[in-house]
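Here we start with a single chain on its own, the form predicted on its own, put down as structure tokens.
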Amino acid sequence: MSGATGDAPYVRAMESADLPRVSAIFKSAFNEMYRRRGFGPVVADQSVGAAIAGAYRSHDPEHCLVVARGDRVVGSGFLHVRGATAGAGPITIDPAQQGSGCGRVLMEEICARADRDGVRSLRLIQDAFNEVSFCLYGRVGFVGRETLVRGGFPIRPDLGVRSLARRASRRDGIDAIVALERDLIGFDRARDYDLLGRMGEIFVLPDGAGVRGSLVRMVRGGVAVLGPIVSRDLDGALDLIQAAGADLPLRTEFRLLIPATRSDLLSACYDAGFEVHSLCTYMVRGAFEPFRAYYLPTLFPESG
């Protein structure tokens, strides 16, 4: 952790007293980034940033960080270590401080912590239209590995697959989900499923004694955010998506991130009315092997 020297930016652990400032920056940073590119605000309420920071302070307390100048917090970032793999984000810097070196100092500290913890593969998801953050992450060693298509579509009665998936109980199938992720995408994030189970619902597609796929759904108002989704095949991914909408009103909107390389899944979602909002870049610092599965990541928790 860096120490303060005059007005030079430095990084320290996030404290509870920082949450109001962290949440204000979260709102202003994301909304300003989208405003510059002709989009409307994406964070309507300052409580969103506070809720995310609060959840991560209870989930990953040792790696919740702020970057400050003097006594004033000017940004924040989070690291989520899961063995040899880790995720980073969200990373936000006060718009008035962007370009001042604060983001670079924060990212260097996040990378240094990941290295000290033995992380071999550090991942994050970046808005592709944000060329500034792309350059920042590239300068500290991240490489673009995948393009993700972010968008949504209204729930319809079916996606052409008879649903065999079912909602899981709090502990039902979690060990099998963790084993599936470890096998197909190299993640080991058992602890995240406790958080996901509290904040949303988990669906599983049985396969003998194990599972063929899994999906997490978080419903807020008329929006159902999906992810992570992991499936061994296309039919399994569609089956899970169909099951996730079976008990929701037809006007509910699914929102998800789909890898651009999964053209068959994209095509099925286009047929269901999928509209693209924007593109994201899946960036990796260190080792990376292409996923051997239908994997749709989540932005919360950002653990890979």
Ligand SMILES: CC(C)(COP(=O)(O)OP(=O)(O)OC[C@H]1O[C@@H](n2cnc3c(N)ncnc32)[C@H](O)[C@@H]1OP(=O)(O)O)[C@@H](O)C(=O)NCCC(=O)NCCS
Contents of the next structure:
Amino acid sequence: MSGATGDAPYVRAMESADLPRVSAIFKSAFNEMYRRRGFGPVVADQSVGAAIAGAYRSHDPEHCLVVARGDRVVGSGFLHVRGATAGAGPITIDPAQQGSGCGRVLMEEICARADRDGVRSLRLIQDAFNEVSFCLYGRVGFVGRETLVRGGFPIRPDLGVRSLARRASRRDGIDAIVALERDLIGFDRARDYDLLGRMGEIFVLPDGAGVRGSLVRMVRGGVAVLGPIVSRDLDGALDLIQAAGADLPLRTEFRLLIPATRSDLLSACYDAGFEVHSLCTYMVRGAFEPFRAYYLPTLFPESG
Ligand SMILES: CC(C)(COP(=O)(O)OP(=O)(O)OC[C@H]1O[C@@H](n2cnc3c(N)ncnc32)[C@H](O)[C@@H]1OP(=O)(O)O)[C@@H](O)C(=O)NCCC(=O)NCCS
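Show the form predicted in complex with the named molecule, please, the one above being the form predicted on its own.
Let's see the whole complex now, leading with the same chain.
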């Protein structure tokens, strides 16, 4: 970790006293970045950043970081190590301090920590219209590997599949889902599924004693965020998405990130009313093999 010298930015561990400033920066950094590019605000109030930082401080306490100048916090970032793979994010710098090297110092520390922990493949998701974050991540070794199409459905899309997916029961456990992810996408993240099971609902496609697909749904105030979704095949992915809408009020909106290379999934979703908001880039520093599955990542937790 870097130390304080004059006004130069340095990185240190996040403390609970930093949370009000971290959440204020989270809100202003994202809303300002979206505003500059013609979008409306995406972070309604400071409670969003506080909730994310609070959740990560208990979920991944080793790598919750702030970047500071003197005694003033100017940004924050998070690293989520899961064995040989890891995720980074969210990363935010105070708009008044952007463009002066704070993001670079923070990202260099995150990469150094991942290297020290033996991570071979570090991943993140950035908004493709944000040329600054794309360049910053590229400068520290990330490569754009996939385009993610970010958008939403009106609820209960008719995707024309038989519904075999169902809400996971206690009996299903999460071991089968963790084993499926390990096999198809190389992540080993039981701790994330524990958290997701507490914060949202998990759907599965049963397959003998195991599962051949799973989906996580988080419903908050009229919006149902879907992901991670993992499925061995197209029908499984469609089935899971369809099943996740069956019991929700009609005013609910689905939101998800669909890999552009899965054009069959995209096209089935367009036919059912999928409307695109924007594009994101899935960036990887280090090893990467294209996924052997239909994998739809999510922005929480950002572990892959
Ligand atoms: C993205 C963000 C974290 C970057 O932080 P920052 O402190 O402004 O970044 P820095 O000034 O340290 O570094 C930016 C780098 O990108 C480069 N860069 C920026 N725009 C560029 C462009 N158009 N072309 C080429 N390089 C560019 C800069 O030269 C710099 O590279 P360098 O370190 O080699 O000089 C910050 O702008 C932010 O908080 N944005 C809003 C929230 C957000 O989008 N977060 C990312 C979520 S994935």
